[in-house]
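First, one chain by itself: the form predicted alone, in structure tokens.
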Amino acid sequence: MPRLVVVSNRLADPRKTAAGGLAVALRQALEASGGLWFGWSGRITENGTPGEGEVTRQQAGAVQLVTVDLSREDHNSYYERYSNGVLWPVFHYRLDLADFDANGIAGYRRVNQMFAHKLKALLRPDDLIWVHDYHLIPLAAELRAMGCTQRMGFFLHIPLPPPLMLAALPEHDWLVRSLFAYDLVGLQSETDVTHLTRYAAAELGAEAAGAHGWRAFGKTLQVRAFPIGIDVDEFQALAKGRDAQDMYEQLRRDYARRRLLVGVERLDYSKGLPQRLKTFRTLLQNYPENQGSATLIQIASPSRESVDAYAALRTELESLSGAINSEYGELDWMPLRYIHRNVARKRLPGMYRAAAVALVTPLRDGMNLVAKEYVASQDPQDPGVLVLSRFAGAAEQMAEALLVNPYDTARTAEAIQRALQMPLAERQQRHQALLARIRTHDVHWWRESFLNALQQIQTSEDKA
């Protein structure tokens, strides 16, 4: 097996269980190949020179972690202004929130060039390179320009917008053309694949070449959907831990006379949180039997607190939650528990298991693993019901959930009412099908499917 080289904006020690989903997913392959993980250190040098950064190496078992510092100017332009100020909103269909005048694209290119320069010195001829997410779209093009011929794959963790929306990006043709420097591009859903291939055909003149191939600029690119999953066994083991059990028992005790609904997200405009709270208010209004009974616990973890759009979103949510509680609350019942802070991951399975309904209703999401974690947490004998936005990537895999349009608050409230009243036999049937699918297409399937597909692609070097 060739050495696996993973490149992402941030990285983590794969030996630590709290390192995050990507680290869990990549740990086995990195350790088996004595791999290398490369990315930003998270450190900002206030007086650093743009396009330069100090490299730090650390050994984590069999895996080498290599990080690069960013100057303040590079961080602001590459990370804040372009990656998060332009690409994030556009890729989530929010052109209105993209700051096209921020002029961060020069820094975005500069940091990708720096990453390529620093990484090239560490590479072996037969390395397998896997680049992750929207921060590093042009990295392969920079490496190719430096003479690198290794197999390179790219995975986009967020959604890809339709062609016309993608074309709203300044220099969109340069950005998407750079994807053709990869051998394989993986996306979360078949919808995303359709968006990319339609763009490539219409804007770049690409032509279909086989089942998954697209030919342009003298290069054939494979484009496929690899929906990311969770480690079901790991999450179910977490559910058996003391923290999760304590959370479950506490919620069952405190809400013994209530029906719990739960939502867990980062505070982000893509998650549809204002629409969700308005839907919950509609549920109480249209189905008054839920008054005094249904309680929604909404976790909205802090995210990018200094950005105006997020500050405005927080203010709106606090106003909505206060209005709902003042309108419908009683002395012994508060309909909405809005919590703006992080909840430890090891406690979440207990919260999920105590909830009769999970609301996973983003306006747009690449996948959304909360939906899969909720299913994995349930008691098969008495499972809860997943209410899932059709605009989450997970909807393509999870048809047995109650799929909703989060913009339609009345119909979504109707679906929640159906979930609260669903007979046990139907709940069991839906849960069984969902659990089987997320177990089959888990995070290990995702990793192996992508890496196998990348290794099987014939490069120009293979054909020579």
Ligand code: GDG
Second form
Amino acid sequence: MPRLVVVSNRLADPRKTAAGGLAVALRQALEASGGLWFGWSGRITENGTPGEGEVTRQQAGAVQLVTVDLSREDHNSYYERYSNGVLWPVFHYRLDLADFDANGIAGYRRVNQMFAHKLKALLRPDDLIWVHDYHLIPLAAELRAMGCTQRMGFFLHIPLPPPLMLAALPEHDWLVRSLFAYDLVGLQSETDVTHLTRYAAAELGAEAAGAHGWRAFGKTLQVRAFPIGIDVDEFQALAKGRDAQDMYEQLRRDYARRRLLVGVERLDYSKGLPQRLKTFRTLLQNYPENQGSATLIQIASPSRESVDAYAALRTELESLSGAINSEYGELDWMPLRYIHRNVARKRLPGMYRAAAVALVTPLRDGMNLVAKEYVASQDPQDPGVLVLSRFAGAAEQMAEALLVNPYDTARTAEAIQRALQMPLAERQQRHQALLARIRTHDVHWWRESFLNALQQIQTSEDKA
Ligand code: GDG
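Can you switch from the form predicted alone and show the form predicted together with GDP-alpha-D-glucose (GDG) instead?
Whole complex next, starting from this chain.
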């Protein structure tokens, strides 16, 4: 195998055991090829010059970690204003939340150029380059402009919106054109693939070229779905650990006479949290037998707090959870435990296992790994039920979950009620089918399928 070069905005330190499945999977591939992982260091230099950043090199076993610092101005424009203030909302179908006037695009291009420049100096002719996520869409185009002909693949972790919505981005043409500098673009779902290829045909005049191939302005690109998975074995091992067991036993004790529901995510407007809390209130209202019993533990870990839309969401959630608890709470029971803090990863499987129902109801999500983690954590003899939004990429693979429209609070509440009352045999059947699928399509399968597809593409003579 050629040397693998992974580029992502942030690096997960592969030496830390708290790293998640994705970091573990990438580390294994990087170790096997003596690879290089390149990205932002996480450091911001207050008075740094835009477009310049100090490079740090570290060795972690067989893997070389190379990171670049960002100036305050670059961080602000590339990361906050453009990546998180424009691309994230548009790609999650939230044109209303995108700040198109924030002028981050110049910084976005500048940082991609700087990364390309620094990375080029480290590349070998036969490297395999794998770029991750929306922060770095134009990276390959910048590398090609500098004469790099290595094979390059890109994986988008977030959804790709329908063509007309993508076209709302002032820079849509430039952005999608720059994807054609890659040899392979991987997306989370078939829906995303359809959106990108329809956009390319309609807006760029691209034509189909063989299986998965699209050709425009003399360049050929393969576009395919590679739904990301979790490391099922690693997660199940975590579930057997002391921390997860303690969490499980404590929750089972505390809620022995009650039904536990759980939701876990970063506090983000794509995750449908206000709708979820309203749905939970509807459940208590429409099915009053749940009063005094059903308890939702909602973890919303802090995320991107400097972006305005996130601060507003936080206020809305605090007010909603206060209202639900004061309306329905009893002296000995509070319906909602809303926690705006990070929970240790080692404890998560215990919490998942103790919950009769998981609510994974994003308004739009690339994949959603929590849905898969919940399934992996269950006791196959007595599994809980997954209530999953049809708008999560995971829904394409997880049809045995109860699929819901999170905007429809009454019917989602009905689905939750059904989940709470589901007979054991049906729960077992659904869980067995889901577990089998997330096992075959785990994170290792994802990595290997992407890298095999990339390696099989002929070298990129038409790219430079
Ligand atoms: C992007 C895409 C796609 C959450 N809260 C805590 C915590 N988490 C962990 C979960 C899970 C991960 O974070 C979240 O993964 P998701 O897939 O749900 O969502 P994003 O962060 O938005 O990720 C998404 C993913 O990329 C991969 O391609 O699936 O669609 O948006 O692992 O367990 N972990 C800990 N404490 C928390 O409080 N320790």
